[in-house]
Amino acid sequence: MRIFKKYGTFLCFILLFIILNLGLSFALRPYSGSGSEMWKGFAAKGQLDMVYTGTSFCLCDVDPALVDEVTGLKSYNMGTNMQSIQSSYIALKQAIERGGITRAIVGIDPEIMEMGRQDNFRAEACFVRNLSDTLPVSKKIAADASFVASKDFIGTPSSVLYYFPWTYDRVGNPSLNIREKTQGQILDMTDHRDENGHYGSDEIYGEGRHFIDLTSLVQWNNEVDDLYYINVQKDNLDTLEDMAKLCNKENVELFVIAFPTTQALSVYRLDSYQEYTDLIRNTLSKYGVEYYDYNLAKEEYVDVFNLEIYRDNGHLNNRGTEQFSKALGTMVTKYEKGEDVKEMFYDLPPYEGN
């Protein structure tokens, strides 16, 4: 009895704290958010031939159904908003272990290769938490522990906040969310993925602020003095190399790509962009992996400099997605036939800086 009196208040506090956390998570965690839809959709697909990983570029730009029409494969889109290269590695590993894939397309861009994982806790925590929700208990505990004990988050408030998902994985309309959960169905279909993991849009982008093409690229670099240098983080480059090693070990054909955007060639200095491209290619070449930059795709594959194929200043709309997805299918098919994939792309114009 004395032991209960001594610890009873503390235990009651802990119990109330857990109940409050569960209640807030029920009210604020999405019934069917993009990240949870990705992992649940992946689990429902079963055996796969190929997956795509990357940021929202991947999520918006790749329609697996259109790629599959060209390749005859079964594929799935594992892209998520602001997906770090570390999360892409986790997705790739899951796709190999649970999906049995034999091919993978990994999308990267300078922003992601510059970004520290610890700087993007919300996206990282959502990614792992939504994965954890699809795993059996033993693997769920391991996935949670690997996140909170990672060198990027251990010893920081982030490692504790991970266990309070309503702080980072939350909706703006709790009332709708509660109704969806109590009724067990999506009541507003806005911003949801399809069964293949793709998030499409018919929107058409207007004017591009710094939109140029290859013919004006050198002139642009000579005239504009506030373009960015690319500073790749070593951890990110190491993780990209780990992905290549993993695919080699598991006999998975890996394609590393850059997604087409309206501004990739206009916000970075051309000499820095070339150095970045060389760095990525040299890193991957040790493992027999090629890097394909779709910002340099020829017009017959993707009409990169046509604003009408974009929904905003970076992501493709459905018209652009159709072009790009079919181009990805062509790339994979050409590669497997031993044909020249590089003929699909232009080279960057030579530039030594000014």
Given for the second form:
Amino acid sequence: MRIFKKYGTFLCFILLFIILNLGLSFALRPYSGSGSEMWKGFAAKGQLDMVYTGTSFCLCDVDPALVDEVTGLKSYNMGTNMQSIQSSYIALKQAIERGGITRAIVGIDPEIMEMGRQDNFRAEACFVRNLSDTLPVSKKIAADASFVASKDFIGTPSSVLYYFPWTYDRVGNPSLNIREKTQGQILDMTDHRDENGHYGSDEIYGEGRHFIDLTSLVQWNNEVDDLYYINVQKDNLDTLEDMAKLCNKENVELFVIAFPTTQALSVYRLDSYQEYTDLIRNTLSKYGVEYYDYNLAKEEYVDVFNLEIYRDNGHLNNRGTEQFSKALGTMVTKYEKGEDVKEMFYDLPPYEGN
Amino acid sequence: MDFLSLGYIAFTAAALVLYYRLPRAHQWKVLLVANLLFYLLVGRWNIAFILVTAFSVWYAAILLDRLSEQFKAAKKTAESREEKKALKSRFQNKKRLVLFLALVLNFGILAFMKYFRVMGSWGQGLLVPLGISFYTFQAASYLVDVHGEKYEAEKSFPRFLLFVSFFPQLVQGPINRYGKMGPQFLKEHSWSAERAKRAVILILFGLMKKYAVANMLTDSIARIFDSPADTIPGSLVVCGILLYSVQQYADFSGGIDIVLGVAQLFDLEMMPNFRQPYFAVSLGDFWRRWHISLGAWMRDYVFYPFALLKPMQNFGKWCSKHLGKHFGRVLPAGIANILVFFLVGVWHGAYMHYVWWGLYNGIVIALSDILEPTFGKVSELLHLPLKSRGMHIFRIIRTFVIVNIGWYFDRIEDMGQCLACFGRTVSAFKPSEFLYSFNNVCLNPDLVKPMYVLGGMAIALVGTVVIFAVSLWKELHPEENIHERYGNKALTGLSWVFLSMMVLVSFVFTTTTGGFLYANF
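So that was the form predicted alone. Now I'd like the form predicted in complex with its partner chain, please.
Time for the whole complex; same chain goes first.
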């Protein structure tokens, strides 16, 4: 009673602050966000044989059900929008510890390998927060602490904002969100993934986009001046190496891939892309891990340069997903049979620079 | 390390606990360790620079003190007046040499790290040590004061290092004086809940200014001034400059509020750095209200010493004789002002547009001094009520316009673009095109989600209204303390909640903390 008399006003305002935050969280935090669905789906799957990690390319391009038809395994798609290599590492670790996986397919691309975590705070924080929400209290505290105390965030506002998820994990339509929460169900199924973690679409990419294939790649590089030079961040490369080490230690077969997109070969300088590819291969080869670039897949596996298998300039539609997912299954099966997986891919044409 | 970060909050909290828990005689030691630890945390090699500055200045001050004592002792043995005069001259020269060498060393390091690296090819890749401008100026002021025998040199190097390296002020200042801070560090301090309450409000107010006002405007201002000048009407340029004037004040004064608040938590009073600058009645008055510590430093260590130089005094006498008493006073002062503001411009950065901005301010102040009698005669002729409220408001608005003209040079880095923006302002204002242009430049859906920009601007508007209200109250009640007037528990609590929520809500509209604006991660 004495304490309340002394600190009563202070406590009232703390309560007001908490109520305001809870209210904003209710209105703005998604009822069933992509990341939240991924972790809940992962928890519901129980024991798994294989997972896929990566950005929205993974989320859209990989249908675990189709891969499982080829491999006979049980797999789950852990891809999320703007998933960094560090978040992929977290996903991989969880999949090993909780899912008991023996295989993993990790998708990377130059943009992710160049990206700084601080520039990607919202995606990073959502990823860890959504994971943390599915964990028991002690592990939740540990997961939260590992994020806010990381060297990338401890000295930035992100370390404080993490505890107010409505500031970074927010919907574009609060009224729909409130209705979904009060009714306890998803009212609009757009932008939600299936029970295997895949998010499919039947949309077909529009006409009139310029598209480079392997035969015109060298000429493209000779003609265009402002192609992009890839600059991989050391932290990201170190994390990729840590993934390889972890998989080696836990006897998990790791496959590192690049998802097929319409623009990987047309945006970057060919010599830079080659250097990047060599860097990734050399880093992974120390651990006996291979890197497969599906932008170079042969037509019989994935018709990479056919615009009709894409839903936009980067992501596959259901038709493309079918080809690609089966190709992934074939890759895993061939590897386990000791067959030559590299025959599924073309080589990059040699290029010395302009 | 940002002020609003778990790292900074945890660090400050840990320092506070030790500061008030340990015996009071050790409080200054806790602070010193905290300072050095802070420096190590934000970049290990930074500490080498601050130690070099602290040690060289401390030792030079000790030498100056010794020379003063030696002079006093030698003076006693001098017999004739000529001997005493010669002795004084000899010791003064020695003291000047010590002062000169120490200042050249430290300003040389500052110049190299901040300027020559940018302009030349030496030292590329080296980061500018945190706070080097602030602690170098602070240490230099101490040394000049010891040289002038304003106070004795600090005998203890750790205590002097504490003054130079006080961690809250490293990021944004203010530039403190040893005479004011030194004694405070050695006093015994006890925790006060009332003081802590005020400090927290000040910190939250500063955070609100920085995040809910300044940060909300940054992107829009950048988009306006990144557009080629000939594609936007003058009305949009003016809008950009006005937004910049708000952003500049909110960002800088917000940071200072946080620094002052953190210092208050340690029971340390720092010099204020802002005093409602946009209520200034002249440009000179503005500079006595904006970045006060830098202005005071320049006044005490550049303006007066330069104006009192023999050649300048002789020049003043010549002007008095040939041009009249008025010019005898204002011309030397005008030259000194131009020099001061040239240095202020250079202090801000190694780019020409800062120099132009500094020179603009110096020239306007010099001209206003020179033309003061003329303005007086015109006012008399027109029977203007100089002491009326209307005149006072007119002066405030006039000064605001003059300051904002200066912001053109400060904000727009490229001189060609700057002049083109001036041209658009004067000859192509086109108010009818403002909305269309604003939509196209700041709300372009191809570049950003308009909802976020407008939301951010709404938050900034609320914040600006609050800042204006507080500033107006302080301007109208200069002798009163706002906490004593309105510091009851209910208002204090509500302020905490309001300011905190403003900061948090601002991040909902921030587009730079994550690559894409997906709502769904």
